Amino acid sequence: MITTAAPAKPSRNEGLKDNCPTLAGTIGTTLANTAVDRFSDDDYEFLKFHGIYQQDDRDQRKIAKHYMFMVRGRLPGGLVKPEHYLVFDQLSTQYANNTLRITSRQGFQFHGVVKTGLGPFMKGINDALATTLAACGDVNRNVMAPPTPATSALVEQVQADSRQISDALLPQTSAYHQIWVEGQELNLQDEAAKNFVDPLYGKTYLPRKFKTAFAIPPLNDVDVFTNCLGFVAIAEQGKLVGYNLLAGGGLGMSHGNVQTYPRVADVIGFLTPEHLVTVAKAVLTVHRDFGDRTNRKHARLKYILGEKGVEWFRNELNERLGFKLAPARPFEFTKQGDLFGWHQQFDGNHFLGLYVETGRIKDTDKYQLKTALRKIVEQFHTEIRLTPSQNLILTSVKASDREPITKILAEHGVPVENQATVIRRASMACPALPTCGLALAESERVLPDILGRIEQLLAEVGLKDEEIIIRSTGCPNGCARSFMSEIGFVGKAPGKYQLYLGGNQASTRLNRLFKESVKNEDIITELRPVFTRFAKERIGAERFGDFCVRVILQETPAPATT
């Protein structure tokens, strides 16, 4: 007797999307119900598509669950218009925790919004003609692009293309506008609502999230290889001639699950600018049609590339396009990271790169960055750009405005020169506790202390002021891209981290697990012999990550993961 296994059932989320393709759920009804402080578990999933995560204050869990919301803005290329920034600043004070958190995807997150303030908060965002739609959920997320207007207009062209792709990949449901702008509740029994099918995403959208980024060699400031879809600008004589297409990157994994793993994207081919939207949609629909809808941990585009192969993907893509992509053009990335201090733009104006510790714009007794930025934007109507490394840039500043802007910053304890040590400028951390429900360990709140201890150790072994890219995440989802750093800390349990070594300066290489579980208090003990050897055995100006690949990781078998 021949039997065949029953096909795996779609995940719970697939059923939710299928039953409510407008993504409205009962959000409107619950929003109007002041007797409850949270949304249902089903609406928890729908809220993500609206740019909202329902969370609770994990510092208070021993007392009771205090529900609150994280709201994420959609800001393609990290571009924040002056009028938008002032609204964001005001809303963060009035309805959130009086901080703005720069994300690793060039957006803003607002933490600590309670349910009674969620409606007014979202109305304020949309009244300013900004949006949070598709900042989360099983759709294309915020599109990343190089933010620094340094030496040519190429950055502005690529920024414009990032906005074009962001608009082209936006879901078309009317639920967002009706709930948050008009304050109406959708009739879920209405035939139009029940039968709505998004023209690009289909009725059930994507199996999981989808991430897109643009990069301009030789600077890989967006970590383009970590994205589902990447466009690498190819220029001739300073003019954009097209893009190399990358596909299949992604960093999220689950501890102990060998089906999940970080992966860098593959180079697929070359396209000219007029095909940009067509190619982006085609790549997205491959994910839509072939992604794993039975297991959300295995549902990213990277697993399709990893398991079906690059040639399969290329052939499938060419068939959907109706033409073949040209062979990829040569390109090279040599570095990542941001510029700090004052610099001249390609157009003669100036820009100021400002370091923001762990991406948190806030005021303290000695350092009032939030107040200073508000004064600067109010007085000079300055555009702000958020960087993929969680810093910010004031752009298009007149030469005559440099001195008064510097003065305002100084009056609020914010330096323009020597803003932070080289280690801190090259670091990143995700928010983790107490807001993120996925966090297994601290990240943002402990990284400054960890960096201080590492700086002291480097000085002890004769490596003072050595730049090492260090990133920390409170769980293995990799939001701060810790799997690409020279040193990566990945939360394993309270106070414990996996320790990864071996990323490179160009951010084109995954690091490797070095220690399966290290207590926070033992981090220096584990790094001391590695740094000592690095100081003695490095070749010339060899980077720490390259040394680890050449020496340390060759001698150290990968630990067995649990």
Ligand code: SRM
Contents of the next structure:
Amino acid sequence: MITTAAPAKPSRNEGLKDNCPTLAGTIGTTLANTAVDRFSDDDYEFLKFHGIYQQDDRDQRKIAKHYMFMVRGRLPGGLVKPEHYLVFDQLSTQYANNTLRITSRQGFQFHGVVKTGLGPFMKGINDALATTLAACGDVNRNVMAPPTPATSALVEQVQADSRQISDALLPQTSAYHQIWVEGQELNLQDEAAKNFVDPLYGKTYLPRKFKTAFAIPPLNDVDVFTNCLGFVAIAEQGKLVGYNLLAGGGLGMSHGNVQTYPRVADVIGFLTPEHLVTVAKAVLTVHRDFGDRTNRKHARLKYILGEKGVEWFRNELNERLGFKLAPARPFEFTKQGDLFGWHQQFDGNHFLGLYVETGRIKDTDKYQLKTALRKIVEQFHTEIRLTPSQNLILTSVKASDREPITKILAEHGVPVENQATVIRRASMACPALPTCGLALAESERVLPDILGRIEQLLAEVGLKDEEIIIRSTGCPNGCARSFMSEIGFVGKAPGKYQLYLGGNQASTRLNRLFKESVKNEDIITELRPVFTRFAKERIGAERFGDFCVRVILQETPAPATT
Ligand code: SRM
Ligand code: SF4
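Could you output the structure for the form predicted together with the ligand, given that the previous block was the form predicted alone?
The next block holds the full complex; its first chain is the one shown before.
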């Protein structure tokens, strides 16, 4: 007898979206109810589309659950207008934990907002004409673009294109505005609300999140290969002629689940700038129509590319477009990372790259970056750009303003030269504990100490001032892109990390698992023999990640994972 397995059921989230395609849930009603400190489990999912995560303080869990909210801003290309910055700064003090957290996708996160403050906080953001809509959820997320206005006007053009794509891929629901700006409770039985269909996303949006980035070779500061959709600028004599299309990158995976894996994007073809929006929408709808809606762990665009293949994807895309993409043009990435200190822009103005440890803009006794930035923006009306490595840039500064800005920073303990060691400047950590509900181990709070120990070890083996790209995440979701680093720490359990080695400087290669579970206190013991051999056996100026691929990983089979 032949038995056929019943088709898998759509995931719970699919039912939620289908029942409430405006994404309003009962958020408005719960917001108005001051007797409760949290939203329902269903609204937890809807809130994400509004850029809000319901969290609880994990340091307090043993005592009681203290609910609080993380709010994420949508800032394409990391561009923060001065008037927005001042509002963000003030709201973070009044309603959040008095810090601004630069994210690895050039956004801002506010942590620790409690429910009574959520309404005024969100109103404040929107009154300033900024937004958090679609910063999270099963939609296109914050679009990344190179932020550094160094040598050519190309950066500004690509930045403008990133905003164009961000706008074109925004969901159209009016519920966000009705709840957070107009303060409506919304009636979900309303027929129009129940039958709402987003013109691009349809009724159930995407099966999962979707990420887009622009890059300008040779600098891969945005880590373009880790995105669902990537546009690599192709220029001739400094002028943009079009973009190479990349598709199917993504990093998140789950320990012990072989169906999930990090993947670098494939190069699909070349398009001219007038086709940008059409192509972006076509890629997004392939995800919408073919993504796995039964299993959220397997629902990203990367699995479609991984399983159906690049040729299938190219044909499907060409069919949707009604024209064939041209073959990809040659390009090469050679580096990643930010420029620090003062530099001159292509237009004669100046910019200042500032290192921000783990992306956290804050005030401490000796270091008051938050206060200094507020003073600078108030006085000089400076535009700020957030970088994909969780740092920031003050842009379009007049030559005459350089000195007073440097002085304000110095008065608040923030140097503009020798801002941090080479290891720290090339590092990133995700927030993890105490805010992230998915964290298995610490990340942001322990990385500075781990880096200190690594720096000491490097000095001992004669490698002081060697740049090694080190990233840590509190779990295998890869939020600080730990799977692309030369050394990656990936949280496994409290105080324990998987150790990955072998990413490259251009961030075009995934690293590989080296040790399955290393206690925080044993990290140096594990790295010592590897660094010692690197110091002795490297060829010329070979980078640490390349050496690991050539020597260490050849000799060490990948450990079994659990
Ligand atoms: Fe992420 C979930 C933080 C960039 C892959 N990410 C989360 C959540 C919201 C936890 C949750 O779902 O409850 C984290 C909130 C922590 C907190 O307390 O703030 C979180 N992700 C972050 C940020 C803030 C990390 C940072 O250090 O800056 C980044 C916010 C970017 C932004 O502004 O939009 C952030 N997340 C990333 C990246 C890197 C990137 O996009 O360049 C990745 C890997 C690339 C990718 O998407 O594959 C990433 N985050 C994930 C995943 C895994 C998704 C998957 O495919 O399996 C999750 C888990 C999920 O979605 O269920 C996740
Ligand atoms: Fe949380 Fe894991 Fe992302 Fe870190 S990598 S922020 S622990 S989901």
